[in-house]
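Only one chain comes next, encoded as structure tokens, the form predicted on its own.
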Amino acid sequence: MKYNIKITKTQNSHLSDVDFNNIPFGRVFSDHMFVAEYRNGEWEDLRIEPFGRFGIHPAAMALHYGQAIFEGMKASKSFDGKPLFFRPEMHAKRFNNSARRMCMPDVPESLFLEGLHRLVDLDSDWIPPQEGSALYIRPYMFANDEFIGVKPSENYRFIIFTGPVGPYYPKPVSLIAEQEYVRCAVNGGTGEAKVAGNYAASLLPARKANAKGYDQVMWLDANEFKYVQEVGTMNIFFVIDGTVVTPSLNGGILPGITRDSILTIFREKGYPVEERNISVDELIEAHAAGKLQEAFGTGTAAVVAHVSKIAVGDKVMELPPVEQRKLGEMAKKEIDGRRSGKIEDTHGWIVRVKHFETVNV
């Protein structure tokens, strides 16, 4: 391969402490992490070690000015026990996106891909073997000049680490219309970048739509508060008189990844496809005529989330049951089949990961 990774491997692995069947989300990491430092306009000391804390300057720019950005990604194992990603070129050229969006450099695709596939070569025994579970894969970059000033940091670091995840949701979620608050995600915003401050802006909205009884807020535009973008952790599908509508894309909506490839394979099958602005007026009238006959949220840790009721206002719409809800089922059946390599993948979606002898240092 094309880089100098030093690899320290651990002395202590704890893969033995984990129960498969019961992990749950985000709480569990595996062994090693990949680390790269950006200085002097290049990236160097690029290494895999063990997963655990490092320090940082209490000045360090990222806690307060804002430059982060991450990507989530994950592998899974194919039928016959390979070890898998899915688009990992698509995810690298995002997070480049959203790296230039907040004025940080690029991590070469190429240095992003191999650094990937050594460290989950390294620890593919974490990846559960279990149908809908999976090794997510947590890339992200933060500024580290020890400065206070509002400029441009010149140094960061690149870290990619991972951990074992059940379902993200395990049933079906409620979702509310937000309609005071609003994301970073306006025209000319930071909506379609993978920025840390975006979530960070999702949470009390959050926090109320949970005391309301809701799982999740469905974001509205910034200025009319009338159509919908996302949804707070996915991109969001409605499925109208049998047709799939999904908010285009302006500059304020993340480009999700399982969200193009979703789309593809409704296409490919002959479904009818909108990508346009839709209101909540609409959903309202299509739910009241019997029309709205589907909604699914998709992204990398959901894949496919059923939606089972959305509320506007004092308007709560419920939704179908699952088990007549035939293209969301259909669209996670052929993510997840590509995924294990029981469909055949046309596109080149799937891409295995790479095997190296490992040498420890």
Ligand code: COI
The other form holds:
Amino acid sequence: MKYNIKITKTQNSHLSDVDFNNIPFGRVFSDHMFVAEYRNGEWEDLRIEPFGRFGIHPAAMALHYGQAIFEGMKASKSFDGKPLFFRPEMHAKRFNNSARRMCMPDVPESLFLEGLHRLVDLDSDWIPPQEGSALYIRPYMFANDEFIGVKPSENYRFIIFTGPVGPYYPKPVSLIAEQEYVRCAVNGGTGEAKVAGNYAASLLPARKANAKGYDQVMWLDANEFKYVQEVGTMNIFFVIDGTVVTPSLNGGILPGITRDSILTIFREKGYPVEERNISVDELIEAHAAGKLQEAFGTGTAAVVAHVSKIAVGDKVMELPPVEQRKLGEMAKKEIDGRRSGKIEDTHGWIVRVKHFETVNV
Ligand code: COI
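Could you switch over to the form predicted together with this ligand, since the one displayed so far is the form predicted on its own?
Next comes the full complex, this chain leading.
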């Protein structure tokens, strides 16, 4: 192994407290975390330590100026019990793309991956075996200079922690097109980076959407409020008259790894697929003509989440029942099947978690 990672194991595992048949998303955390400090232009003090709180200076720059990025990824167990990652290199690359956009240092891909393998190997008993569940992995980095003033920080902390999760959306989601607010996700903005502030800017519109009875906001382009972009937590797909359609990556939306995987699978199976602009008017017309057959969101957390209805202003479009959603269901089965090893990994997306015999305590 390339890096010297100091490993301190917990003396107080709480694995036995967890009910794997009933895991709320994002509230249960595994025993350990990987931590690295960026100081004087180097990543140092690499360690795995018991998961827990840490102190932070009140002037830590991330808290004021928002230099904070993250990834969301998953590990699962194959049907015969082997721990697996899904496309970990792609997550490492996207993380560094986000870092560059926010003027933060790269985490070398080899360091990102070694920390990931060591951590998930150590906590592999935390990977839930149940279908539809997984170990959610949260790598993140934040600016740690103790300084008041707007400039890039010189010190950063990189952390990976994990936690077992069940489905993010246990039932189909309802969406409302946002016709008032925009996020930082405009052309030239930060939409294609996984930046904490993008999510912060989505909270008020999301709360307003909830108050109107909708689960999520469907974002439109920030210039004309005409073209669909994505959902707050997922990329979006439609099936219009038999064709799979999703907004093209235009710099304003997140280049989803689940999105990319599903596009690849559909194309490989010979379905007509289009990445292009989709206007809300097109959706309304297709719905009126009975041609809007499916809508679903895709993301690491959500995997594939069916959309039950979409509101655009006063117009509410109910979508066909889930039992009729052939392509969304197929996408979900394909992703889950590859993650469990039941469907052959034809693209080298599945990576076995490396096993380490000895750890330096
Ligand atoms: C993910 O899909 O992993 C995300 O980071 C989105 C968040 C809603 C959990």
